[in-house]
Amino acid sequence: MSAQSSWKRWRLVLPALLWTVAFFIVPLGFMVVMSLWHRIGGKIVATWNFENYIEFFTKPHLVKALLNSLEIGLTVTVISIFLAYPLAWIIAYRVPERWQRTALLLAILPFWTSYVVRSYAWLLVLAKQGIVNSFLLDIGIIAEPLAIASSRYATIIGFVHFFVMLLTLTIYANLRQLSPNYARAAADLGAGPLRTFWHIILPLTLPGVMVGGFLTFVLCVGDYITPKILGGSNELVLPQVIMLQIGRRADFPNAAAMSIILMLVVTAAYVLCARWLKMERS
């Protein structure tokens, strides 16, 4: 390979490489360095130790915030998968092909609404004087309004409303890529619909499920807006704690350490899903 040809290739890659270095690697490196410092007497001091990390795991309320984030993320991911798979199946195999684009358009409508507006809309729906409580009171199921808003349940509902659509798109794409010959071959060999789904359709579409599930989990764990609006301050998640460290205490080293811990959690989730994510890329 000539030097001129090599330079042409590098010239194509260089803008993306510089962008990655400037806006990802450098900020990440600075955050790692900052997490080893401390805020002492209103000033940030370069102490170069791991006390911020040790402090995090020795304070129960901080560990609880991390567990809250994980529990909400896992719950939303599981519920969203169970709701999205049947919806994607219906669109892919039960909706006539000429109407599938319209069905997908309706499925992605939540993406057209502002994230903040959508969260506040759910807050109004789930409030004590909201539509849900009014309906349950009118039909006599409950005697007094339920405290749904400003709770973990409200946060989960808001997340699921958004991420079901994301998972529907990833699963639908996998279902449409499957050849109908798989199901025909299974039927010829005597497999019923349930057995065909469990042994053939589900394993072949699992990469799409895992990609959507991984994205759902990562976005849930790192989200600040929805838990803040719908969950209130009764049960903090880790992004809320990080924002409190920045907004109220200006403790940037502590916030940086918590952010690194959150990134390590996301990395662990990626490692667990790496097998299926590689299958999807291939």
Given for the second form:
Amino acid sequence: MSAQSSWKRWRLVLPALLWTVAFFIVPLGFMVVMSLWHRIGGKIVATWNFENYIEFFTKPHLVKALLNSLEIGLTVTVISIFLAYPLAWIIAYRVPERWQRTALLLAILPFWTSYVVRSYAWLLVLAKQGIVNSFLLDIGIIAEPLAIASSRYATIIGFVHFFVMLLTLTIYANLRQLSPNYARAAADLGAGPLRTFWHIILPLTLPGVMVGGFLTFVLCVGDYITPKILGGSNELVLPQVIMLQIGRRADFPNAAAMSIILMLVVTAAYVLCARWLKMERS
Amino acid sequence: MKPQFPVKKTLASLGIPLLATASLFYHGAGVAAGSINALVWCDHTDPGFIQPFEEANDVKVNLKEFEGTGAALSILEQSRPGDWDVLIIDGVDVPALAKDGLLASVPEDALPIADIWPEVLLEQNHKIDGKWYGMTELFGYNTIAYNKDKVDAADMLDMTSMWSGKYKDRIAVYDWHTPMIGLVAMGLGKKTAELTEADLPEIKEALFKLKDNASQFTDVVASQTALATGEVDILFGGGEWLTGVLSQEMPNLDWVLPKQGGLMWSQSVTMLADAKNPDMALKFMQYILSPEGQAALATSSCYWAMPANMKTGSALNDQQKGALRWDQQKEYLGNAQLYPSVSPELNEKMEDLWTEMLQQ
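Starting from the form predicted alone above, please write out the structure of the form predicted together with the partner chain.
Full assembly next; the chain just shown is listed first.
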């Protein structure tokens, strides 16, 4: 390849490269550097050590915040997949084609509301005097209102409501790409609908499920609004602790170190996900 | 045929307004003569408070809201000198900012010092090396707010009711370690000004009991919602700043200072050292501290608070005075203590303790 054509190719990718360097690599590098500094006596001092990281792993309540994030993220991802898959399947295969767009529009309708407003709305729904408790009390299933709001359950409900929609879209797109000939061939060979789904449809749509699940997990472990509003801070997730460092103490080095830890966890999840997808393909 | 665009004309018609708009955003707000830029808490954004000043002085007050001192410092660090004229900040943070050279001194005779409640004048915060760098504009209490239809008002006069077990799962706790650890310390008979690391074990024990009795630890909006919707009957750490704004619609919500006292918070109005419009900034400070400005600010649509100017009573109506317990201020101020002002090291330990309690 000539030097001129090589330069032409570089010229094409240069804007994207510069954009990535300016808005991702440089800020990330700055965050890594900041995480090695320390806030001493109200000032940020360039100490160049791993004290913030050591401090994080030696304080059990901080490690618990990371574990809480992971537990909630995994729970939400699994529940959302189980709810979103049937919904996407119904829209893709059971809803007449001319109504599918409307069905998808209805599915993503909650995205149109502000995230914060939606969380506060859930708080009212799940409150002791909210719709859920009032209904359960009216039909006599419970004698006393359940304490759903300000708990992990409320956080999970709020997250699932949001992410089921996201997953429905990714799984629906995956299902629509599948040729109907796979199901027909399976039927010709004597497989029933359940067997066809289990051995043909599900394996072929798993990559889409994994991508959607990974996105759900990442967005979930990085969020602090929903746990704060719906969880009532009865337990903290790591993004909440990071926000406390910034908002209450202006301790950017500590916040940077915690953010790097969270990012490494997400990266590990990505690597696992990517390896699994690669294995599936091979 | 390709459409032809007269380049110069297009630039003139689009570019100049765009540049003008961009420069406005770049400065964070307008800096033209006849305007001032203020970094404020949400109470100052109420049109009922800000419009009378703007109309009387033919000036535009550009307001930017922030939450917490950390956020304000971040904004200042990212701004250029002269971007901001006025800053509203916690009273305890004034000395550090003044020593860092961020604040301008204000002539003593320009401030209504004699009209300010002596207990909230906080000379140690505002007067440094003989110069005034700010003045308390509002104050209030972190104490006990409650629904008087649901709890025994007599119990609210004893802070230990919060962790006695009588109101288990009916209490929301204001989620901020500094005032709440101070308040719990007061409940244990300690003085907030004398807190040391040695006090933390006893405070930790009470905090863990509080965790067992509380149903949630929330910010201002969520705790107000919880109290208003009946999700909880008590907000430990709440006060007039939370119930006042709801007092007309929900007269069943009240607040009180228990026998152990309450924690007094205060917010101060200051002028930035490199303010571009210091004369107007000073006028704005004077308006804030006048009885009319105080009454409007103290009863803003965001939250209510206690006016620092003793003469404000004449500008408040009876309903407002009742909701603020205005007539009890002399007694309340005598039984209030300031936020713990501790070293950064002890503050970090207190914050760790708070986080540990939340994770229990």
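Residue numbers count along the first chain shown, from 1. Small disclaimer: the values here were computed from a predicted structure and weren't measured. In this text, rigid core is short for the largest set of C-alphas that superpose within 1.5 Å between two forms.
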Handout entry: C-alpha of residue 264 off by 2 Å or more between these two forms on rigid core
Key = no
Problem - Distance the CA of residue 18 travels between these two forms [rigid core superposed, Å] - result: 2.5
